[in-house]
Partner chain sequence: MNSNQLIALAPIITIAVTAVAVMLGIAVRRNFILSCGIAAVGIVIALSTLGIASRESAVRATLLILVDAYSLFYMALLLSGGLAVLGFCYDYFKEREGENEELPLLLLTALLGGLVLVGSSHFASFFIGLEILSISLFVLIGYPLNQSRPLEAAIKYLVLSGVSSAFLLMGMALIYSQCGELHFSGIGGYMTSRDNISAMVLSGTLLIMVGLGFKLSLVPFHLWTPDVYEGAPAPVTAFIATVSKGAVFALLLRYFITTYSYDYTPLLTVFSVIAGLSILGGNLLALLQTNVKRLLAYSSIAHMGYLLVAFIAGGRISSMWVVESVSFYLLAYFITTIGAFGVVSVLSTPQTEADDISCYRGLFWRRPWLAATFTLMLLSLAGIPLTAGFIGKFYIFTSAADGRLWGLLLAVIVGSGLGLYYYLRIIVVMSMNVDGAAIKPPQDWVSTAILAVLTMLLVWFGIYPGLLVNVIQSVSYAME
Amino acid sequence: MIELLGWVPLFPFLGFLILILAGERLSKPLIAWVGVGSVAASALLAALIGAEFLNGTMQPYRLVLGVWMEVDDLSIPFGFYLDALTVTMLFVVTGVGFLIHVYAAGFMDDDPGYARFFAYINLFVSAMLVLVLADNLVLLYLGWEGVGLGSYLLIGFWYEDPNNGYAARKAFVMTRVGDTALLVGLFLLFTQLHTFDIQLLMLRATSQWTSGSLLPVAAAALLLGGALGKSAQLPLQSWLPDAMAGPTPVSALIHAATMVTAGVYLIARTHALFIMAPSVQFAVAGIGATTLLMAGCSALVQTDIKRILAYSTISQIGYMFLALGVGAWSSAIFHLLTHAFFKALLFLAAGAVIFCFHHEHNIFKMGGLRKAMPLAFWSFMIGSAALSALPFTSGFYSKHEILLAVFDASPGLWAAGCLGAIITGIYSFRLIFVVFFGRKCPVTKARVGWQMSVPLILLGALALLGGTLKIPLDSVFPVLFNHDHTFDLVSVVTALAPFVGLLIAVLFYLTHTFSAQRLAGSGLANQMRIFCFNGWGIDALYGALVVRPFKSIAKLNKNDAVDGIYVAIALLSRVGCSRVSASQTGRIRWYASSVALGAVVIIAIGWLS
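The form predicted on its own, please: structure of the chain above, on its own.
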């Protein structure tokens, strides 16, 4: 079965080809069968391959697909590489991706671009699978750019609205900044280590380079730049909230199972390089801690239900970066796995609420939906409990493990992580108390179809029980931590942090013991609220430093000075041609005289010299 690994990304790619070429001529049920069925086939095959791998020796398996280049004795093959890390990512991308596809079949049923939507989303899944399966950095980069293309197409899917097109371009351009850094890093690694094969590359790096020297630091920093863009971490995080312009299933797929996890996967896959660059690895932890706090504060004051979840994603990816930065590689991937479950659940539950409110996003125009939409309510309760890391949920096991590992490395970063857990508890249950409790608001629909209900039920079960699905990664990563915090103060404080956030949310948004509006209405607090609401002014800063200067330069150069150079060259060529052509008179005597005169001049020059 494992020999069929190449078909895992091929199934959704074939679905993309069918839908993009013939989708307009197919009926909606057939479109759904192709779009959802291709990912279902991929998920089933990935499950069988994963089961065979985990029940066997768990030795890495390499499938050679072909040869990039073969010249004399130089041969550069490419293929797929399967190990415990790859299996984890396959389960996330295909499993959660399949449930999102099923949900999308119902959510997008009335959309005129039904076939185009499934074509784009299948391409997106296929590219992500190529990224995680690649055995070399060139193939990984191909999948990396394919994910970028897919995100652009999906975020701007409703392109009739100019704002959606702007959000798509913003995501594309900001992630290209990181992609450029990644590409330079690939060139650096190849020129110094003479291979793109990831496993061989890591082996040569550890044997040929000295830890902390310039080359590993530069290479790791460039790879980190690429990871920051795709995973929406400071300073390249502001594209992700605007990516909510896409349909809700797209938001769920980008935030839970695919694009934003690509940066985490890249760092984890090249962890040997980051171990050799301690300063860069510490920067990963610092960026993660800073980002999780900034994004958490922004989520506290948002009013759009999807933007709250978007900032929550940025914050949770920050926890993964924090774990990677202290060397808790397995904990980071474990949180990536559980986050996929509860974040997909939250986004799809939010989509159900939006669907029943006729695409209303403002949480303060909702309320009292606890009884009208029980499935969405319990989905949010389970998802928010896991997001906040309340005990006995999947998020508790992964986030608790991260924070204990962080304490062993840096108590200061642990304190930042605990503060982030408190903030997470506040904004998660603020959303629930505002939307599902309080004043009752009428809904246009109270029920959703089975295509939207079944994925919510299954993801709810995974969000609760997913902590038991941890795949052992000891064969991939070194074991650096052996936690012994079972009943000590650190473990207790870590476990209690989300309860503090929950209590604050109860006092402000359920019992109304304190007034959030009154607290935020004072001068300084209001300014802070606006500041956090606008994403800490990152977009305004980039607008002032990059966007407006670039537009001014473009306006001054509207006639394109560079083109002027080529116009001048063409003009000189035409003038020169006209002068030379004037000498072509067709008179033989004139030609003979010119040749004789030229010969005399050349002889004279030779004689005089």
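For comparison with the form predicted on its own, provide the form predicted together with its partner chain.
The following holds one chain only.
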């Protein structure tokens, strides 16, 4: 079964080809069958391969399908590499991806671009699978750019609205900044170590470079740049909230469960390099901690249901970076896994709410949905519980593990993580109390089809119980020796932090003991609220630092000085054309005499030279 690994990314790609070439001519059910079926086949195959792998010796497996390019001493194969990390990622991408596809079949039912949607999202899944399977950095980069393209196409899926196109371009350009760093990092690694093969690169890096010297630090920093862009971490995070312009299944799949975690995967995959560069690894932790706090604060004050979840995603990926930074590699991947479950669940439940409210996003225009939409309500309850890491949900296991590991590395970062956990509790339950409790709002259509409800139920089960799905990653990562924190103070404080957040949310939004309006009403607090609401002014900062200077430079050269040369050439050619055309008189007398004249001239030239 494991030899069929190549089919895992190929199925969705075939689906993409069929839908993009013939999609407009197929009937709707057939489109859904192709679009969902391709991912289903891929998920089934991945499950079988994963089971075979996990029940076997867990030795890494390599599959080379052919040579991609071969020039001189550079040889890049279409090579796939399967180890426990890849298997985890395969489960996330195909499993969660499949559920979201089923959901999308219902969610997008009345959209005229049904075929286009499934074509794009199949392309995305295929590229994401190439990314996680690639055994060399160039193939990984192909997947990396492929998911970027898929993300761009799907954010701008409803392209009639120029704002969506703007959001798509913003996401593409901002991630390109990171991608460029990654590309430069690739070049650096190849020129120094003469291979693109990831395992060989790690081997050569550890044997040829000394820890902490310039080369590993530079290479790790450049890879980190790529990871920051893709995973929406400081300072390249501001594209993700805007990316919510895409359809909700897209937000669930690309901007929560899979693509945005690609940065985490990249760092985990090249962890040997990061170990060689302790300063960069510490920066990863610092960036993670800062991002999780900043994004958490922003999530506190948002009013758009999807933007709350977007900021929460940034914040949760911050936790993963924090874990990577302190060397808790497998905890980071574990959190990636559980986060994929509960965040996809939250997004899909939010999608159901939005669906029933006719694309209303403002949570303060909703309310009292607990009875009207019990499925969405319970989905949100489970999702939020897991998100804020209440005990015995999946998120608890992973986040708890991360925070304990962080405490051993740096108590300061641990405190930041715990503060983040409190904030997470507040904004998660603020959302629930506002939307599902309180004043009742009329709902136009409260029923969702089975395509949408079944994935919610399955993801709910995963979010609740996914903590037991721990995949043994010890064969991939160096083992971290934890202190035993089983029932000491640190462990208890870490576990209690979300409850503090929950309590605050209850007081403010359920019982209204304190009023959030009054708190935010005064001058300074209100300004802080607006500051957080706008994502800490990152956009304004880039506007002032990059966009405006660039525009003014462009304005300086409005008439394109270089173009003048080409205009002159064109003008000259036209003049030349009209001059020589005058010789074509059509008169035979002139033609005959020109032959004689030409003869005289060439004989003269011949004699004179």
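All of these numbers come straight from a predicted model, not from anything done at the bench. Positions refer to the first chain, counted from 1. Throughout, rigid core stands for the largest set of C-alpha atoms superposing within 1.5 Å between the two forms.
*Asks:* Rigid core fitted, then: does Ala257 show a CA shift of 2 angstroms or greater between these two forms?
*Replies:* Yes, Ala257 moves 2 Å or more.
*Asks:* Would the C-alpha of Arg25 be classed as shifted by 2 Å or more between these two forms after rigid-core alignment?
*Replies:* Arg25 C-alpha, core-superposed: shift of less than 2 Å.
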